[in-house]
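In C-alpha cells, the next block holds one chain alone, the form predicted on its own.
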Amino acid sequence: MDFSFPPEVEAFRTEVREFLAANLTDEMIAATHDGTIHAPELHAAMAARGWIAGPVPEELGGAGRSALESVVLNEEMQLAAAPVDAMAVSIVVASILLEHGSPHLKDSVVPRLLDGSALGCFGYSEPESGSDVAAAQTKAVRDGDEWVINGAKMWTTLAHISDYVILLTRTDPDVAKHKGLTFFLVPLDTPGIEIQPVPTMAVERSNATFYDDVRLGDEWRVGDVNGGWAVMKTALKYERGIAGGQFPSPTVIDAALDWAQTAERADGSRPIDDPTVREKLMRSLIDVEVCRGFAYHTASLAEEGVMFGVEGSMTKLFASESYKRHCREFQDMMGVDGLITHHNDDAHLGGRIEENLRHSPVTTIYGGTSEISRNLVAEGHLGLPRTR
C-alpha cells in the first residue's frame, strides 16, 4: 500500500516548515505562558498566505486548499508548538457563517475572519449546563426589529482578544430544549457585554462573559429562529474536524525522549536503558502513528467529497485521550524532574511535560467531551443502541 501524499501536498508541507522556520520565534511560544494561545504576528503572516481561508471552498470566498493540505498544515503547526488556536476558531466561525449566515454576515464579517483582521470565539457553554449545550438558558427576546439578549456564558476562551462571539441563545422556552435555540454573531464591543478572566490549571486563560440587555439587529442572527440546533451540529462538525487533525503530544514525546537519553541516574545509567521507559516511549510513538492514520483517513474522505461524521470524533477522542495518558506516564517516569515548572531554571526543556500535563485534560473536553465522543462512535460507527 502506498501511504505517501501527492507531490503537491508534500511540497506544501515543505512550504509550511520553511514558513515556521522564518516566522515562528521562541518569544511567540514563550508568550503563551500568560494563558493566551495566540501570536498576532504569526496569525497575520498565515492570513497573508491564505492559510486561514485555506479550507474554505473557492466558490464561497476561500482559498480552496485540499483537505490533505489542511491536515498537513495542522500537523506541522502542532509539531512546531505554534500558538494557532485563534486560526482554528476563525476557520470554524467563518465556515458556520458561510453555511448559515445572513448576507450581511457573509459580506462584512467572513472576509475579516479569513484575512486575519478579526478574531472570533465560541459562546456555547453556560455555568449551569456544563457540556449539555442544548440546556442553554441565555435568552434572546424579539423587540421589534431587534433582539435583546440576557445571560452568561462560561469557557469563552479568546473572548478577551476577539471581535465576535458566536452565541447560542434560547428563543423559545416552551418547546423541547433542542428546538428552542437560536444562534447570533455578537460583536464583543456591543454595549452590555462584560468579559471576566477565568484562570485555569491548564495553559489557557478562559473567560466568563455576561450579556445584560445586549441589543442586536436581526441581520446578526445565524440560521433560522429556533433552528439553532442545526447550526450547532454544523459548528461541532467543523470543530471536531479540525480537532481531528490533532496528534497526541508529539512535542511532549520529544521532551520525554530527550530526558530519557540525557538524564543520569545514581548508578550511572540513563533512563533510556530501562525497558519500561523504552516501552512507554514506544507506545506513545505508536499512538501518534495510529492517530495520524485516523486524521489522514478523515482528510481523504473529505478529499473524495464524503462529508465525514463520526470519523472526526474518533480521531479527536483518540488524540486527546492518548495525549492525557502519555503526559501522566511521562511525569511518573521522570519523578521529581517531571514536577518542575517552566518558572524554574532547572526545569527540563522549560518544564514542557509538567505544563502539558496540566493542559491535557482540557483537550478531552472541548469540541465535545470524551464521553460524548464515545457515544457518537458507539452509535454512529458500531451501530450500538442509544442509552440515554
The other form holds:
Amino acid sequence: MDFSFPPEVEAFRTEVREFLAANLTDEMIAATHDGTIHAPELHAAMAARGWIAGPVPEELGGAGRSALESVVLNEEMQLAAAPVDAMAVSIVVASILLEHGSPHLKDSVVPRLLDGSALGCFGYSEPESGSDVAAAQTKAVRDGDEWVINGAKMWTTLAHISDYVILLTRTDPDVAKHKGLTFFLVPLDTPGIEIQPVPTMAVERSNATFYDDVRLGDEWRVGDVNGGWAVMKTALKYERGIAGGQFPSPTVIDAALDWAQTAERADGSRPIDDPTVREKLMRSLIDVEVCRGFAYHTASLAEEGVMFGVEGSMTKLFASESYKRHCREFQDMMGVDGLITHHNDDAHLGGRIEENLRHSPVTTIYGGTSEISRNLVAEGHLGLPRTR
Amino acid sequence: MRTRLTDDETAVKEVFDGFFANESPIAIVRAAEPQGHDSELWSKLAATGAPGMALPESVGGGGASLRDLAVVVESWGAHLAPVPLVEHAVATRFLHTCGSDIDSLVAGEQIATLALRDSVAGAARLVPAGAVADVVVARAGNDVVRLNEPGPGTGPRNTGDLPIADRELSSAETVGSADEWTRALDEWRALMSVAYCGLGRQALALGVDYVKDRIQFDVPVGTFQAIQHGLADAATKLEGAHLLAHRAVWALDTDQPDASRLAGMALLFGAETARFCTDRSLQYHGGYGFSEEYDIQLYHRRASAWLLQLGEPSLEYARLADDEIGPIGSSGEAA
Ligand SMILES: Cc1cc2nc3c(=O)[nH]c(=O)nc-3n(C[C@H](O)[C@H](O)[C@H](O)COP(=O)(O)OP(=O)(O)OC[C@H]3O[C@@H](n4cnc5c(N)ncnc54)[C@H](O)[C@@H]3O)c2cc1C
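Pass me the form predicted together with the partner chain as well; I've looked at the form predicted on its own already.
Then the entire complex follows, led off by the chain already shown.
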C-alpha cells in the first residue's frame, strides 16, 4: 500500500492553501450567520480558477482534475471552514446533468454551473418522504409538448439563492414506487413556484418549495420518463463521493485546543493540563486521521476507476457520528462559556464550538441518515438480509 | 496512492492466509492454551522465512518491507496463531540496527522478544513472549540491554492465554540506546494495530455467519435491525482502523515525519475497534458466545489482552498528547 500523494497533487494542495489564505476572509465566514452557507466572492474566485469544474472531465467542459486533487481541495476547504455548501451542491447537479441531461441542458445550463454564474439545489425530499425518497408524490403530468408539475418539496436548501432545482417527480402513480419517477431540472424563476424559509435550530436556513401548475418543456427532463431512479442513484453516488463532509471536526478541535491552552479555571489551572481533556483531544485527533483514511481511500478507488459504494456510506457515518461527539465533548469542556453564541462579541473564537454543537445533529440526518447508512453497510458489505 | 493491497502484497496474503488456515486452525490455538505457544508451529513458520522476512538479504533475511510483513501479521492476527511473530520480528530488526548478533534469530532457530515496558531494578515484568523467548531486549534507563537465556517455558495464567513472563536481566549486556528504542516500540505498535484488524475482521465474520444461521422468532436473528446496525458500526470502524493501521506501517516504512504519531494512534484505534467487534459479535451469539465451545470467546479475550502488554491505555493517550501539545505544565507549547 502507498499513502503518498503524487508531487503534482501536493503542489495543488499548496496552491489551494495559498488561495484560501488570500481569498477566504473572516467576514465571509461570519456572513453565513444569516443562514445561507455560501460566499459569492469566494465562489466566483474559485470558478475563475476552474475549481468548480474540477472533477468534471475536460471533454465535458470541466477541468478534468483527478479524484486525488478533488479530495485535497475538499479537505483544505473544510479545514479552513470555507462556506462551500452551494459549490458542493452545484458540482453534483452539474455532474448529474452531464450523465443524464439532454443536449439542451448540457449546452445551456452546465457551463453556467461550472463557471459559477448559476447555482443549483436538490429537490428530493418532501413533507411525507425523506429516507424513503422513492415515495415522492410531487406530480408531473404531460400536457401536449409540456409537463405540468404540482406538489411540494421540503428541505430544498439553498433554493432561495439558486437558479435551478433538480426535482424528483412522480410520473406514474400506478406502478411500483421506484418505477414511476422522473427527474426535471426546473428554473426557479418559472411561474408557479413559491419558496418559503424553514428556520432551523442552527444558523442555517432551509426552504419549503411549492409547485403550482409549473409548466416546462420536455427539454428540461433529466433521464428517461419513469427512469428517475437511475438518476437518483447517480445523484447519491456523487453526493456521497464528491460533496465532502469528511472533515467537519478539525475546526472544532482547533477551537478546543485554543480554549484549553488559554482558558483559566477557577483554581488557576488550565484545561490543557487536565489528563481527561488531553485524552479527549487525542481521541478526536485519532478520529480525524480515520476520516482522512476514508477520504483518501474513496478518492484512490475513484482514481483507479473502481466504483465505490458502501465506502461512501461508511465515511459519512463515521465522520458525522464522531463530529457530533466532538462537539458535545468540547462544549462540555468549556463549561458555561461553551453556551455563548456568536451574537456576543466576546464569544470564544466567534462562538465556533457552540455553533458547531447546534449544527452537528443535522449531519447524521441529511444526505442519508446514520440508520440508512448502517442499513447499506449491513446489506451491501456484510450480506445481511434486506429488512425493508 | 494505493489504498488497497498491491498485487505483490495480495500474493503474500494468499500464501499466509493459506499457511495459517492449514497450520494454525482454531484447534491448534485451543491446544496451545493456556501457555499460548506452539513450538512446532513456530518451526513451520520459521520454514516459510516469515520471522526474518523483514531483515536484509545480506544477513540471510527476506529483504521484504515492513509493509509486506504487515500483510503476514494481519493474517497471523486473524488466526490468533500461538507464535510470537511480531515480538520476534521487531526485536530482531532492532538488534540488527544496533549491530548485535542475530545469526540464531534470522531463521527463527531462537526466539527473540522485547520488553515493552521499561525494566525496573534489573527485571522486566510480564514480558510479551517472555515465557518462550531465548533473547530478551529491554530498556534499562538510557540503555537498551540484551539477555541471552532460555525462557522459563510458562508464565502466569492470563486473560489472553499469552506467554507473558517476568525476566531477570542481571546478566544482560548493553546493545543500544534509548533513542533507537522508540522506533522499535513504534514498529510493535503499528504491526499490532494491523494484527488487531485481522482479529477484528475474523471476529466480525464469526458474528455475521452466526446471525445468518441462528433462527429465533422464525427468522434468522440477522434479520433484526438492531443486530444489523451493531454489526454495521463494527464493520465501519474496522474499515477505518484498517486504513489507519496500514497508513502507519507505510509511514514507518518510508520514514514519514508523522510515523510515530500514526503508529500510536493506529494501535489505540485498532485495539478499541477490535474490542468493539468482539463485543458485538459475542453479544449477537447470545449465550453460546459465552460458552467455551464457541470460538468468539477466544477472540474476545485476546482483544482485551494484546494492548495491555504495553501498559495502561491512558498512558498511551498521555504520551501522544505530550508529543502533540507538549507535556503537562508547559501551557500547551508543542514539544
Ligand atoms: C437542514 C437540512 C437540509 C436538508 N437539505 C436537503 C436538500 O437540500 N434537498 C433535499 O432533497 N433534502 C434535504 N434534506 C432532507 C434530508 O435528506 C432528510 O431529512 C433525510 O433524508 C431524512 O428524511 P426525513 O427527515 O424525512 O426523516 P425520516 O425518513 O422520516 O426518518 C425518521 C427517522 O427514521 C429513521 N428511518 C427511516 N427509515 C429507516 C429505515 N429503513 N431503517 C431504519 N431507520 C429508518 C431515520 O434514520 C430517522 O431517524 C435536508 C434536511 C435538513 C434537516
